[in-house]
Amino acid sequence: MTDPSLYNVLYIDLTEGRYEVQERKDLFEKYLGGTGVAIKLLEEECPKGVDPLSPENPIIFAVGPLTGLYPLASKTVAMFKSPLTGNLGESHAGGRSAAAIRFAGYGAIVIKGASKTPVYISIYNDQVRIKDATALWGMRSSYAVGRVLREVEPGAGKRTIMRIGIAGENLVRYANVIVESYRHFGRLGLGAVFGSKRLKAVVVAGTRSVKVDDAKAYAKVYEEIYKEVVGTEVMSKYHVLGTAENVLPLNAIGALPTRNLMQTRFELAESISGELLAEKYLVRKIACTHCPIGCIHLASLRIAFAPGHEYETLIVPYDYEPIYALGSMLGIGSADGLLRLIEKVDGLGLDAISTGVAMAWATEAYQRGLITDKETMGLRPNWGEDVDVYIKMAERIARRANEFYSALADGVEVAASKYGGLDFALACGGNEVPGYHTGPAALVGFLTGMRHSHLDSAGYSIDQRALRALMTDEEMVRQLVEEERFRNVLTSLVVCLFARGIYKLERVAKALEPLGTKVSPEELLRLGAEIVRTKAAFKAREGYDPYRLRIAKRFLETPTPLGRLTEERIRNMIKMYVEKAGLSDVYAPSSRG
């Protein structure tokens, strides 16, 4: 590869207050970058059985060989041990993060140790500084933190600002990291790991360029990809309505989780749909660096904040997952109310999916009498009736206001284990469930996927294909395995998964060749399988066992578009998945004790 800067790994030790750069050609040549390199670095740096909130838990950021060169190679991979699940933590974010890291001259950043006082890290090319963040700690909104850092740090227009809100400071186990105000490292609690290190933010900017081996061939491949991105319908969905387009189709087939999955159709779905938001609230679409699509949809919401008709205007990012988790899941059918709640959750630095699922469980638990006004501190959650109740609940979760909210801050699995209601506590492998009750492939994907995410193996898409043409369980599992391997190639490059229809393996091989890397589609797929296996080994090492997963009864009670699911069927498919993925030895009984 012509550009050796990708091989540079920046190691920062917050305990010692020092850093060093190592060339890790060994990792990048074999695993490309992103997910592949990050899991190997996590394997090296994370001691077995370590407390996720201890200084020894590392934070890994990694980018890939296409970063800074090709359209939609715009994501950064973060890896860590998850404080929510106790095993693999993996999250992806866009914004300027990937380009900033690459142009600063690094392929990966490893953050170890913990500071005694609040700090933030400032990286500008080869200048790395650990700076005092005492004035930022406890700041009410993550948006305000970003405004302050934009004033004092160089690199305007090129830098990334990754920071936590008060949820991360208070070690909420699903706290996220906010990137450029409107993007997030969501899911699995990276924000809590930041907080445990007293790390408020990481700011990165750079001025370096990225070299290629064959500029003429590179330009040709670039043009081919760019034309397909902007000149065809492959990605039009993401620009026009964004993922919010999913609301009405999922509602129509009876797959939109509503009121803690007691229902799969929401009578007010049209009022929070992508179409309604685009018509009445959308003010701007923005894009991550090196992406021509502009899938980030921003709504404008004018709200009263003082007597005498004083107003403020909130700019709120939205997409399908927060609409589901903070909308239909809570029975909220008011677009104004939904946007207010999304804005609050983002400002606190909470993961929207986990927060919504936790509050949906709490609503049902309250109505069943498992918790009372004592636990909720006088709040009375009731499906969709008072958004202010949910706004206050989110604030109390972020601040761990009492024993009950502290349990909710540890995840719905912990809260239900303590107060009851595990049958309707919707977590898979400890991670709160995404918004697709489409059928068996989705549920098996949530349970077995390395991140317990809908993005791991796209089971929801497989279920929807099965609606059109009958599919056996074995065929569903085969597709789950193949899709996860393919996606781990893309996330090693690191390509946005929205572009998976463009970056097929043949094109990936073609894109890498002008950069000095010759690899076949078959070799890429084998690499994807190896990365999945390495992740599985890390998860097994940290106690994950697919055969002992809790399957909430609510998943089985509420019909999917493909009918009711049974526990026996799901467990058989999990077993099938382990075998077809070649992980039987990784999850062998002897390794489970």
Second form
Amino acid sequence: MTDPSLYNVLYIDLTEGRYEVQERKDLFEKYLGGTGVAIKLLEEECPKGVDPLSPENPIIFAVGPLTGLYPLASKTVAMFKSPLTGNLGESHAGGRSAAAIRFAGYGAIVIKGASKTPVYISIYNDQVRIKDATALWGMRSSYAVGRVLREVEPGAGKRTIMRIGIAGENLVRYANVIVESYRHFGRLGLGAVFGSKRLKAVVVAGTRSVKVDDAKAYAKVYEEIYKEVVGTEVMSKYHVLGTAENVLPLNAIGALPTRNLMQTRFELAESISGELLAEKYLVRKIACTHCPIGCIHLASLRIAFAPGHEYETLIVPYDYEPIYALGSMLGIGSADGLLRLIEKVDGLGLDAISTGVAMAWATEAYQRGLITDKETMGLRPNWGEDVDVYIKMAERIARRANEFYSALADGVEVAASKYGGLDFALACGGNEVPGYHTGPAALVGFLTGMRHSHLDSAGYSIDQRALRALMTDEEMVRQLVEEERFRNVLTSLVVCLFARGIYKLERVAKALEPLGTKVSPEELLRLGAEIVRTKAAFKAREGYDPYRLRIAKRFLETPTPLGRLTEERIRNMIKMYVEKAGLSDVYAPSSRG
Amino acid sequence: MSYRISVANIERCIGCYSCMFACSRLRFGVVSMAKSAIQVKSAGGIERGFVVVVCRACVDPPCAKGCPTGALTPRPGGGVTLDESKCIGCKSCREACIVGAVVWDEESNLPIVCRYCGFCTKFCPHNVIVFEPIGRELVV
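Hand over the structure of the form predicted together with its partner chain; the form predicted alone is what we had up.
Let's see the whole complex now, leading with the same chain.
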């Protein structure tokens, strides 16, 4: 049988200052762990229609049966009601978070209520403490918060330090939670939910051992997976250039959103490419716990701050998404400038994608005269011309410096509803879009995906296959549905999605067996479908309606590599998605009021 | 010829912890970040890289000298051997090792010391650690 420590769910109530552990074998047996268990816990804990920034909104962290046990089972799933979209909030991060939670002896952590004063939570095996965080509140950089907690908390080498920046404190609706300095629960505003609870950080460490049913069989499957991960080409791209590898290929096919998607090719793409960053700035690659790949790319940037050879050195993590959102989307073609902006946005605790998309909209709105120097407080954004303008803008968003920045802090859709320019406010389902203008599958995926993320169903990869061999809309939608189900299995285990080539369903079944779980690939896929359905039901309950989605004109005006898209076609594909995903009853017309 | 694990290329460490999991898997048949004779941690913030701590297999081992019951005895060629039946759990060995290579197992109240089997080095993706004969450092 599965090591029973996975069944432990730690419930913490910040209002009462209490905690308890409940055994939830029922959930883990049926839904494995991760996203499957988290959505059930959210269903239980989140009352209908609740304000996402009220104490009633729970924060749920969940890991799964493979966590810590196999290479690349390295991610934690966070679930909450999103302050950005008003429905499902789901975000994943690695670092040491997953292993720390598992070896502390838990399968999930539920945080409810709110504290009156700033606090952080310290979990060390079965010791759970709610501690004063007054001195950390308002600290300029999220990096500094980590430095302090590193000194005062136990478990060096085995712990995770999750924390928010000032954006989370100020309830920016796309504030993130930073983990081990360089990983993030980035999307959908978990940081704001932390902030609303006056929760500055969560530190988890553990020294427990996890037992497996059949140690011999486990070691055999482990070595098979390890060898494939390290010894074959299946995953090598993630280590070599990392996700930044995508910049040039996407630019070449005309799918790299540039200057708020007025263009899809960036003439300066070379200078912010994965190749250039690797050659000139890359100094270290690091990994999440139990990942022998190490996709985290760290750049070093030396900046002269005064005459006389006075230098400061920044260490900055980079990935494709921040390069798109804070680079090409803003017309920033200098690697120095881009890295400075990424460092600033991370330090403030803002989600890079949402922040970039919001600032790209603001730039266009400013140029069209929808907003003026009064709104921007004198900043004059003009694409890549002056990076400092964007550094200041990010800071003003994080501090909600005036009414305009406060609207931007509520999301690009809120700002555009107030100041105009919805046609070029690039959000899908309320979430600012990731960087793939590849074609209909990507757009339909952003609109229908449970997280409105490129990671839900990977439409960008379906589009790129369609570029090579003609594909019907129906086939595209079929692939979106299947991919989303498969990914919900992986994120229940919880396996990093970059390892999807390693963890095919047959392999997953094989990996689970020595741990005491017998399940067939078919059953796993059915479970994936059921989890998607449960999430869809939560979304529908909270007001998400796939038939009434706003589709910004800009997505349709700017041609994709697969041609110009029409609203009719996209809406038709959304309908197909609902049917093929078996969600017609969940998203029933009657639920549309 | 006695062998030991040597940290040859620390700056290449990505912090994947695969070596630690290999040790806990082989020696204890469990998965653990605590039950491992080799320990990885960040060098005071991940941006500075990592530290790998493992027994240096001293020829005149301070941990054995500090052991009041003879549970730890010098191994020919370097390093130590543990006789669990003689250990009283006083942790003197841990105090004596300034490298910090004696890990304490809180569950069994025994020290975890390296057995110099080299299994962990098979799971290092970047040759950070190597298995080498004592006194003849490999050029990696």
